[in-house]
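This document opens with one chain alone, in structure tokens, the form predicted on its own.
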Amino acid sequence: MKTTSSAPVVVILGASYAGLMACARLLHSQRALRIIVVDGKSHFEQKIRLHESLTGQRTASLALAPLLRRRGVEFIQAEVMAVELASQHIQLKDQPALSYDYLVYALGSVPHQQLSGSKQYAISLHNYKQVSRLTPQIKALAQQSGHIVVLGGGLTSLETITELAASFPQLKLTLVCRQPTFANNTMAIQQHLDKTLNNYGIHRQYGQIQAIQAKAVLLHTGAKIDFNLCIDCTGMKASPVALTSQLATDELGRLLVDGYLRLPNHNNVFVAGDAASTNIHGEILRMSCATAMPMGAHVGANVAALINGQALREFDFGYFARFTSLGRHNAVTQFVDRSDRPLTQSATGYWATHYKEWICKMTIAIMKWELLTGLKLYYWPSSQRTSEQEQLE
């Protein structure tokens, strides 16, 4: 596809957290752009809650087209196969290539997968339509009190295995993990999650994952678990374009950026989300939605500049807190400070529940009033205050 617009055409690859909000700022360009948003979904996921979707929950969800035609953006729903940089082309699978002044990759991650057996006899949370479907065979294995295996220690691994619970109390379930503490979390925060744990009725196992078979899971200790559905929740990588494209990434497949989150050596070329290997004060950022969509906002606003004449603004972010459901009607908030080190506060049951759910409803409702109304909504903590003390004076 040839642009044939006088305007800036600015591609962006992928419409989730970063790529929505990179195309929400660059609406603000004082010059007109000829904004394209690719991605291979007809909507707007949301990610942070697929362990929901999983268990037949019903989730908001954005229906792309429509929602960018609003504010004069094209919506092409392809699958992305390529990026050309020396040519400015972006290869889509079935379609014809598109070109671009201006490129914003942000076309997030997929599950890792890396456990030997996983691909084969293992499945993790990609997509809604993905996890959709398993939702039938978890109702019909809680009818027969199934066991089914969650992989991994981290906030996602949590966050499915108690979904699981809550509303399939029938269900056997274990989670195997390295070691019994999650998440770098405060002593508080980790007897709550013990608590929580036990009284679901959930089993633990602890050690380093061997292998996956086609109906067990074996440790290193020599240890069999056996299962009639195994969950892999133990990481995630970069989307694997980059690498086809044979561009230079990190060991997760994400982009190295410059302090502008520019590709080094392409100055039209800007990468935002879990596409971008992100430094900031020595300290990769972790793939979340709370990194990517100020790195989407920061992103739409720096090729915004570069486009006006006017000077770009290097990438600052700080965190806040990390938020982790525990089933519907229970949660926990672990405070950090800007480097994501634990605070001694916390929040538990009633509070964290409401702020899990109030930030998983602000993420979807900012990128969409800021798509339709124009206006900058989104705001984020930077990262200069990041010691428990000076938060507290």
Ligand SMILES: Cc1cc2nc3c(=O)[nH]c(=O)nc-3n(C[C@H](O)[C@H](O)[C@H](O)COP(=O)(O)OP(=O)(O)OC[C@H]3O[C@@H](n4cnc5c(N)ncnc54)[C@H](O)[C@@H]3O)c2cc1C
Given for the second form:
Amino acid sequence: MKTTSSAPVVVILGASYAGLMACARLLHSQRALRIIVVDGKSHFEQKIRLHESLTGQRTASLALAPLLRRRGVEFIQAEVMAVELASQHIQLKDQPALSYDYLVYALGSVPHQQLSGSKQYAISLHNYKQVSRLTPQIKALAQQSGHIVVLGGGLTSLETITELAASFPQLKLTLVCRQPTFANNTMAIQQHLDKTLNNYGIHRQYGQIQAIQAKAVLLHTGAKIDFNLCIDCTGMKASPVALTSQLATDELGRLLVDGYLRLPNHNNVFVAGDAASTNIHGEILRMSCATAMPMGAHVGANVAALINGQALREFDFGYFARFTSLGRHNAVTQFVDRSDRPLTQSATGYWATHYKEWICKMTIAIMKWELLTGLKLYYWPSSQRTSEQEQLE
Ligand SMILES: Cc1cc2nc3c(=O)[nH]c(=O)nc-3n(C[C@H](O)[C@H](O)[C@H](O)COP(=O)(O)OP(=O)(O)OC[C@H]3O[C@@H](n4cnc5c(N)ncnc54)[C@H](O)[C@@H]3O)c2cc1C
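What would the structure be for the form predicted in complex with the ligand, rather than the form predicted on its own?
Complete assembly follows, chain above in first position.
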């Protein structure tokens, strides 16, 4: 990509799955651009492997500045404080404000921690620096056969508690969630999950959580579960920057976008990944790497199209499968239809473990490949709804 002093300035906020894919596709622009990527961290970290980092395992990362420099992209390591749409400026912590002609907002998500006492008495998986600081504490707890409670009935809680069980069999582990988890899977997967949790000796406690106290979780049933460490995996919310910038968001702080993933009434501002409230045929896409990468790639292409005077394309996406690790040597794969509903096909054990590992390796490899070579490698399924089907609904 060549740049000139008169080249339009595109600022990308966030250098994770969505932001880096947007950058890769922007590099296909026919017109010269000045691209500036901003992130609080110096490295791309694999958020989808944070539970592995928590147990002290090494996971691959990418140093952002040298990687982006190779394609003429500037990198600024700084915390984004606010976006000022009227003046087209980004407020950065301890650095001068940054102006843009086009903006890609991909600041992702943070742990929700909305349960009473969560911020004071529990930890959540946020980033590599934070989770790796917890590893010595977990190792020490394992030596004393300490008790860790993991809260939440989703995939993150499941991946986290099984990773802990596989790495530290001496730990006592309890999964606490509102209702029996995994119901949204085929019977084969449910049975495999049941068996796996039993084999690991993971205790399950069902009930609505009332509060987290200094050393115990309270349920509405009156039950009290004592712990040495509590990990809150009950959900994510979008980066708070959208709210502090007083932009229109949904209940999880995600920015409302149109079909082109663009802010309504702001033709030069696009949003991708966990930060976007993206509606496909009436369903809001769930926060995931699986949706962040397509959104990022699409936004990058749309910004380039806008700058090059070409037509924008509406975003389309269909789900394919849910890959869940259960420690390093076990996993489940639930194949789903384009609307994320489980199909009868599923995989467990050896094949599912390899699928999951392959997916994790591919996400980082694809982004690096596209950024370094400028060749497209990443494609995703469409929702496959025809206009006739939509008219019938
Ligand atoms: C333990 C765990 C396991 C997961 N497993 C899976 C999985 O198996 N499959 C799946 O599809 N999804 C999984 N997810 C979810 C997935 O990681 C996220 O949905 C995905 O990372 C979203 O990508 P993103 O690019 O939108 O945002 P993020 O990955 O959240 O990245 C946002 C980027 O913006 C930067 N940033 C944020 N705020 C600021 C600021 N104010 N200033 C400067 N920089 C900022 C951050 O440093 C970060 O680099 C998992 C999540 C967790 C926590």
